[in-house]
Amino acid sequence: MSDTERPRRNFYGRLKGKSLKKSQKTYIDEDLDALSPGAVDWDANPDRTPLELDTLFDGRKVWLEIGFGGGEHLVHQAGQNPDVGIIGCEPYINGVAMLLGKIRRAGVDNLAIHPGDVRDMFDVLPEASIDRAFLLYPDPWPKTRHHRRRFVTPEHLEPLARVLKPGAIFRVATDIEDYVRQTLEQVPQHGFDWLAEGPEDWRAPWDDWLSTRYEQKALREGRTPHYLTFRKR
């Protein structure tokens, strides 16, 4: 394979639910172009030129948040945080649809979209160009044949490393025990250290936390949620 061919990726997740509503629909055609860096896409950019970032966020610090669900902690932080540009990927194409919704009545103006899969977004982002990293209730795939498909796999955590700064953030919230251990293992293997002195530093929420829908869910079903936050070397 060439260096600019597309590689060959499994993808495993949802891409799409119910059907979009009209006012959903109306979202993704007027707004989703202008907020998504063009560099992601394969057919405009075979080459996979980098993104230039100063460009795209007038020269703001970076955050990447991977697998922004229905998008409310990504505008959270986007309007708690103005002076930071944050690029959200998510493949499912409903979950954006809320988000460009919640954009609107924000109106925030410091987010990118990539509507597809973080990888091809790892492939365009410069080295050490990111300066938090979130990884909120991923997909927990809780049978152990599919532990292969969670994120916190060499697959998905060597780029990851990959493009975070030296000192860089990088939080994972989820509520399943058996994600924590599998992180734990292997996100320190990757150039992390887990910054936790005590129980707290993984029970209680991070000071600018908002919870999501798929939190609620998890304490209204009784699982506790663990809040794990890492620094690279």
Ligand SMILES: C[S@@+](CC[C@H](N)C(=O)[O-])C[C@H]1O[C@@H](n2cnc3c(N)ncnc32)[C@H](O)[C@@H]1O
Contents of the next structure:
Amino acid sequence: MSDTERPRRNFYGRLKGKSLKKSQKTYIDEDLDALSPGAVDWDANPDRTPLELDTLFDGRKVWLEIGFGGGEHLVHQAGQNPDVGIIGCEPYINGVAMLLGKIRRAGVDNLAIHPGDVRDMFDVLPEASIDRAFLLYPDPWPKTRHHRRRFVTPEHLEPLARVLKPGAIFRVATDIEDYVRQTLEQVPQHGFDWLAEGPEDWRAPWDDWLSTRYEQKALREGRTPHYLTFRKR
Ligand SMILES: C[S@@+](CC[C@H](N)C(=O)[O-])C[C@H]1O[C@@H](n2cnc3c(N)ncnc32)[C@H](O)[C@@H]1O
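For comparison with the form predicted alone, please write out the form predicted together with this ligand.
So here's everything in the complex, that chain up top.
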């Protein structure tokens, strides 16, 4: 019996959209198990024994993308950085299926996927094990009473800070002004420095950027992307 009590975690986003295509069901049936570290699952690992990242990624550096959506940025980074292992977390199964299709087409082999909540991944990541994290267009939760659901709250930032290495980079992209405000207020309180020296630093995308589906939607609807870069102290 485990003595780790499973926390109650509400997830307010969507888990499923329209029916998966036949090909997407095949990707899930054939590819997902091999790519997802079983130890993240509470039933498989009730004691929350930490993941062995060196085994998972042959000793490579490890990055983390939180809420990868359709996975375009994740696959892009994996292709550009074969010397890094990247973990992607996303509970929306249609997004996971899209990612699996992209992985097949790109032929990258340096990814691991948790088809669920990143908070379950944080439980099993060793302290100071991650070199870089991406939070790209997180759910905005625009109503004031829902701001506490945002990622940039202590419930998420405390475990994120624990698993990032000192000096690790944390990138946040958002098109929501009030999300920028909350990010700039909260993230530094959790041991990060904002690296911007002038407006160009948040207006211009990162050199290795690949625009995501949500960024494309924001641009179509006339909103301005903000690219915020933090370093863990
Ligand atoms: C607005 S979408 C952006 C998707 C993608 N990053 C993009 O830019 O197109 C936010 C995503 O974060 C995911 N998400 C929300 N909470 C999450 C959590 N606790 N763990 C992992 N992913 C989460 C949602 O399921 C959703 O797909």
